[in-house]
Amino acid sequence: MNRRQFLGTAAAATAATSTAAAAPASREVDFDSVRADFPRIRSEAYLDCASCHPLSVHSVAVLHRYVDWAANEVGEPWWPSWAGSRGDAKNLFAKLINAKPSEIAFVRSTIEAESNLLNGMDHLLAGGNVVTNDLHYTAALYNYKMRQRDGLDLRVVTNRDWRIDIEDMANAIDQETKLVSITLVSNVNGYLSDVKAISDLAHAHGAYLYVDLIQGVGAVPVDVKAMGIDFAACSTYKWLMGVKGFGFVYIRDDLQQTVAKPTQHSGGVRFNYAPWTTKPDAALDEISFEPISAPSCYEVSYPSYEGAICAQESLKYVHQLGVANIRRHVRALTDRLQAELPALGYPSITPKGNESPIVVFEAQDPTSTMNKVRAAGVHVAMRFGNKMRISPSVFSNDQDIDRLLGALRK
């Protein structure tokens, strides 16, 4: 099979995964009731979620739980009631990645977990390559940059128009590919890549794809195994309507502590002579300890509770309200600003017909548009210069899509 034919099989199974994620949930949302959970509306029309997603009222109550406990009742036993929580939300991400808990860590941040992907993949990078594209975080591109300057084989990948071309990434990828990393969704102009051809691509060279999930998950359907992720990472604090500090990763189990090693260890030792034991064992070391066993060996110490109480609670919101909900309440919205927006002025730059929740215009006048909407009570992002980021969620609706354009009429 040559590349062309290889790249056409590729778009085709992506289409057929596309369309199976994509199906509507049978169950129809109030999405007007769903406005009463987030107090965040109340003062503006919020349009900014790809920045920080605000909390839902239900996240906020099971925080001040969290906090009155911390409060008034924390103390011996020191193990609070708040444990299970941590492996009720790796659960709930779990189920909406489609993948099994003993695959996903916890985290606190999105590039922290890239990084420790990579510096874990030393042994496999050492003389191969890296390849990646300048529409994934610029922070993640800062980090290859620096390993670049300490000797790693970096090759990023130009957009044409805002978009990827697969093409582009078929010859910038060989045989001493080692790891191809992506975003699911670009937080430059909302790009949904093709994850399912770029991992076709980068399977058939023998490399391992990470996706940075944050931009999408929990707005756009993710299956891992379908999509063909080996490692992904997002941090909550954007469409999985979490706090910040606090995220996951998933490690493939196969790939655990061999392709991706720990390299932060954290666990305890046991101290088998005097004065720690008045009868050492002769048949254990002085100093013992057992290895901590994966997914677990990837974290440092205890996550953070608030982190891990706040996700189990936005997770479950999730979940109730269901993706391809999300996605087809927020895609009316993003349709609407892609066809009106224009006509004043407001080029795009972000491909017709994209699945995911973030749309960016281009503003002539970036201070003058941005003075505009926050005297209409709107707040959107103004990010790259003059790039207007807008980013509606559940509780956003055309009342607040006919504010914005109201205020960038005059």
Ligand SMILES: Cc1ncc(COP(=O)(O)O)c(C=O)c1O
Second form
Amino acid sequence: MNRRQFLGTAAAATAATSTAAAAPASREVDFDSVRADFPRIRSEAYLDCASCHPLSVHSVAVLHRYVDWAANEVGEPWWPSWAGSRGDAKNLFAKLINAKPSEIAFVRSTIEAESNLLNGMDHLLAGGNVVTNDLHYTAALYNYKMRQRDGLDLRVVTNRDWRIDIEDMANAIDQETKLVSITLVSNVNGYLSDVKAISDLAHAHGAYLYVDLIQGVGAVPVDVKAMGIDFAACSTYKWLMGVKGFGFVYIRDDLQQTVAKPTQHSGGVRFNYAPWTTKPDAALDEISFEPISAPSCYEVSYPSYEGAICAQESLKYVHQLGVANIRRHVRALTDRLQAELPALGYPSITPKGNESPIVVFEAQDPTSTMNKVRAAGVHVAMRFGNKMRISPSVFSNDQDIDRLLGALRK
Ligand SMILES: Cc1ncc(COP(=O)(O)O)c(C=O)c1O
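Can you give me the structure for the form predicted together with the named molecule, which would complement the form predicted alone we have just seen?
Below, the chain from earlier opens the complete complex, with every other chain and molecule after it.
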């Protein structure tokens, strides 16, 4: 896609009022032309976006402009024009998940966001239980295990045949459940959670629902209102095509400051005495301050400009392609892998018909499998010993899949 086409459609995407989540897959997108936007695929068939999504040339261009400013013009003006990009990034992300911008704060990572939310909910969790499952991300589970050591009643539902049975979740959730925490899409096998059903269960028991969005948002539709999500978080370096160290947390507006209290503070104070001021105000304390309102009270210091301007560009790109179109494009490739890889001796651990961009297969000999795949110029991930994870994206095509299948046939 050339710059002119891109900017035109991206502007339209920014101006559009409907959410990407709600947008039908009606527009035809030329996914062949998308390939030119991703230099990473010139050297290899890159099928590992669940680890890290490559940057598009558009994001790279804006980062170059930023670096140029930081090298040559930093300080002029004191409040740089880049600052506006932060608001745009927030608006674009809010639109993507059907939230209000006032429900979104910047974070440095998904796991940091979930951890901070838990700290801010200590008052709520005390004496209650938390329900999660073993397809949630391991670093998130570690967070809960640490709290279990301190007395939290933690219930980890185990998967059955690589999917979470809603009855098992129902059996674990009770009137004492305060929080249910799940991942939208599992990094282990790409399993797409039935978020609405779990939300209904949680809410029927007075509990809140947190959803880790990182392995889905940008590649599968997310509508926090329709899905009944109370809290959510993600970084941008996977399906939002951004960089590491930058992401978003969603906190439902009526839960801000009450159910989820801010736990890290940063802001300013005013000194009301000499030598700071020549005219102290008798009505004020010596050191006074105004608490920062939500959602900024969930942010500490400067969020990364690099992260924000890259997210602004990449979110425009995702909106412009349309999440429904992206999913349809990727689904054709994952369906093909699901149909063809088991016959080559690689059984799938991803449920059939699953709507996520991640498919995972067991390899009998992971080392030789990876050697063959690498030799063919294909990049996939091998995780948990023998689990071959394949995660195509907008630039992937049937030739990439042919190359992978050809290597595995050898
Ligand atoms: C499901 C899931 N959650 C969280 C993370 C970690 O995210 P972050 O680096 O933003 O903390 C990952 C990373 O792969 C993941 O797959």
